[in-house]
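Okay, so here's just one chain, in structure tokens, the form predicted on its own.
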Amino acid sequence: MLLHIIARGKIARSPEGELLERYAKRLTWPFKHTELPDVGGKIPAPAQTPVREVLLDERGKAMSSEDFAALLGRWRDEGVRECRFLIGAADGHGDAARASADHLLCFGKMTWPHLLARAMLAEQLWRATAILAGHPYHRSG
């Protein structure tokens, strides 16, 4: 299944993109990075269907690295050939996209950069991904 995050704002050269790259070439499962600018630009159409969609966002939910390897787990299982995760701009993701999304995901009631939020987020999917191949990983991060 790939993984795609797809994200508002240019990360360029910083430590938040060092460590977005450090996790995404730990990764075993196929991964792409898209980046869209703050306004406008279009979300690409998925690369492969069926797709499932994730926004990072404030309303969404808190899950534990266990328990998010399993959705992926089980999307993965169910033939899902695609999943994006959808990081927005400074002012989140209107109510249209958190309506037909399939998840909402948040990383905890603090307010996080979306840089940092997009760093994070690389290393959450390669622990998913580690917890998933029942690497003893996961806790050396």
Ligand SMILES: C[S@@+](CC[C@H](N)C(=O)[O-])C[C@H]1O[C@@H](n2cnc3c(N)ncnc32)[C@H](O)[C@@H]1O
Second form
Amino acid sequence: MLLHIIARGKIARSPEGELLERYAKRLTWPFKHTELPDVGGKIPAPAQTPVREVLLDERGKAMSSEDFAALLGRWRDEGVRECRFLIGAADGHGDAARASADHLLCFGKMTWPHLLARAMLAEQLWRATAILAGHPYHRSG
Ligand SMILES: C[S@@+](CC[C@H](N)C(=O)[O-])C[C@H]1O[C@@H](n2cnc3c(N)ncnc32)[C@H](O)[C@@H]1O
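So that was the form predicted on its own. Now I'd like the form predicted in complex with this ligand, please.
Okay, now the whole complex, with that chain kicking things off.
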């Protein structure tokens, strides 16, 4: 299953960009990173279906890394070809986008800068795939 981060703004050679790259390099699952302009631009259509759409949003459901891994594992086992993760810009996502998403993923009730949220997501993707593979990277508790 392709893990596809779609985010607004350029992460370029920032500290957050270095973190994103560090975790993306460790991923053994197919991974793609698409950047959109801060405003406008078109979210690319999925190359393969079925697809699941996860919106990163502070109004979403906070979950443990194990539960996040289980969700990704279930979608993979159901034959989902692409899981896309949408990260908003300064104004976040609209109500329509929230209503149509398959899942709202929350990194706690605090608001994080969008570039940091992108790097945090990359780490959680690596952690989730490590959990599913039984890799010792993740130690719970
Ligand atoms: C600066 S935040 C936007 C906040 C915006 N005012 C709102 O109400 O959603 C930019 C993006 O970072 C991500 N983000 C920030 N904090 C988050 C959190 N606690 N959980 C999940 N995603 C978060 C979201 O994708 C959000 O759209």
